[in-house]
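One chain comes next, on its own, written as structure tokens: the form predicted alone.
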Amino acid sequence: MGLGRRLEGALAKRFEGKVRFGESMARHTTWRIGGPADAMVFPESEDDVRDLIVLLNEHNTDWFVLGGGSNLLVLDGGIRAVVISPAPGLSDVLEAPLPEGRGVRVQAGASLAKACRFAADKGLSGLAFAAGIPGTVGGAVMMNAGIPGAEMSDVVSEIRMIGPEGGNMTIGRSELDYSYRRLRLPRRAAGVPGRPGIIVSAVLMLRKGDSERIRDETEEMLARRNQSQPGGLTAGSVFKNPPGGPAAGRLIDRAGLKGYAAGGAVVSGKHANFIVNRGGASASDVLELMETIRRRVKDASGVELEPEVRVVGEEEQG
């Protein structure tokens, strides 16, 4: 359907040098997949997030935030709406004194590499459990990003947004509903389904501590993960580990499908809740796979697997 002329002639006005229309979603996810959105637009400040969303509102058009990109399976007939990243344009990490101790003011388009980097040399301890994990702040924090024993809703004291009518919004950590890989916002900064509020920066409460120590902590972990997570293209894990069992790649390797594929996608031999796109894996070849996945671990353990990654946009049109 497109954006129509009025709305793609605002856009191009007001975002000059900052929108791109037609933009393919496999440039942007760490899947390399995805067919293309209507347009993106890169804000390069909060006042950019904030008319967008007055603009988009004027035009009833819906809008999709993309972080980094990972965790994410984009559809091969892309997005019907226009696509907001924050990254690169925000992604300052400050310092932020804070009543418990020490912590940092990070906006959403930072990665957390980024992040982890800065609390080290400031001697900021309780964020190293995030080291490797890939994507931004803004999306670690919406989907509670962590590893077991510690995870994002451990460290956020409150994160700023720009509300679903273009307001500014400060939510404070006892008005977050986080649970496992999950964020549930107050009504009024969720918006509707298509119109979310945007969070364009957090607060995370760490604690003094000893930079050399921090940077060892920080560089265990990352070594932890190469060891035992593939390299190449991958989302991160595709299925979220069960309650009170075997995680779900233990009990994806038991069904026997490691190395198991469907076209360009095919199951890690590394770690096997990681689908790696080989070279030209389509989204159907990764459901597909997702699909075969659920119903094998279902038919061997019992257990009913939950996707971890999030799928959005459409099917391809034959």
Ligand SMILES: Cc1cc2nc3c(=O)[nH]c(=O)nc-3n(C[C@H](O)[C@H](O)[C@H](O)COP(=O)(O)OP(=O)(O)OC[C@H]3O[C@@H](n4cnc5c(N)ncnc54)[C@H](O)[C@@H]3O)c2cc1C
Contents of the next structure:
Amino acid sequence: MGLGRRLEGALAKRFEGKVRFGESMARHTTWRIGGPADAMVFPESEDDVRDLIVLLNEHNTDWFVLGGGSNLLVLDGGIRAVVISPAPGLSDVLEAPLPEGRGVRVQAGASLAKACRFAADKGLSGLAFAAGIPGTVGGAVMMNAGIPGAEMSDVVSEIRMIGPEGGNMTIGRSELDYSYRRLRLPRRAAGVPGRPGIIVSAVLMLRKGDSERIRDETEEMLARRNQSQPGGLTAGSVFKNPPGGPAAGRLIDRAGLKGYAAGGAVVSGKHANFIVNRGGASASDVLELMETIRRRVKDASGVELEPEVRVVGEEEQG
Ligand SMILES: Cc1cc2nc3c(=O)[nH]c(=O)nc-3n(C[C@H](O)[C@H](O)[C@H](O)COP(=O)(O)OP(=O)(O)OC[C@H]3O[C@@H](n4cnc5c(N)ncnc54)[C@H](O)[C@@H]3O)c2cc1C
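Switch over from the form predicted alone to the form predicted together with this ligand, please.
Whole complex next, starting from this chain.
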């Protein structure tokens, strides 16, 4: 384990005050689960991101980008790589004139909540669907976050990235291959596993609207969420909704799994597609519960559920 003295020294020098070694990922995921990363860097500028990528390439070392950690299961052994967190350093939101209308340029580490508030204040409509989705704009762009009928792919006009070799890249809307809860980036930007490109900002296309109405819409979205989703430590929907069929939550409920637990992880009684960390859950508890859910749903309804949460890191040794 560890990055080696030379890289640790170089990181400590170039990123003084912005790097932590052996940082617990449980502090950075909404499930509050996850072992330590070799290092975690909090860049404060695009130059920081670029320098970091160049340095990591020089040292032949992998990295992982962490947004709000709201769609991630980090395994108990942690992450053998450098974790890069665009939040809180890259979190500006600005108005951006667009040929098709009006928009905002949002840095990747800004929360979706901040982007939604900014849009409402400026009387820009089209983003209220995202109210209440936790995490960062970078994470939302990568996950194509959304609700039935509206998702990020509807509003993303372009993204700016630091590519896998450290170069600047602008990727236009026509190059973004979006599908359900997924963005496939062009190869030059996606990189290879362990060496991905990093989104530093996105331009969102919005429409002229009325601040009061947008705020009402936002309030309505939040109220609906409060009614249907559990509070506490969760990572949102654990499984994708199967195409054309009943929602994953309904299938899990029908399999009789509400309240079913493995260690500290339990299937929410309020929304069966949410797993709650009721205290002290490990990643292996969550994995065990996910496996049971998949098996029981397959037996009960023949449907093969596919995870929506991303599982990263290493199993705990011994
Ligand atoms: C209570 C709750 C409710 C939720 N409701 C919804 C919902 O209604 N709809 C929905 O779609 N999701 C929902 N989610 C899931 C989650 O909030 C979204 O998927 C969110 O967009 C993830 O953003 P994040 O910043 O937390 O990303 P993370 O979980 O940190 O990362 C997700 C993926 O994006 C990559 N990534 C993050 N930032 C960057 C970047 N800057 N550059 C490149 N790659 C990056 C990461 O490497 C990872 O692969 C919910 C979660 C919770 C806890």
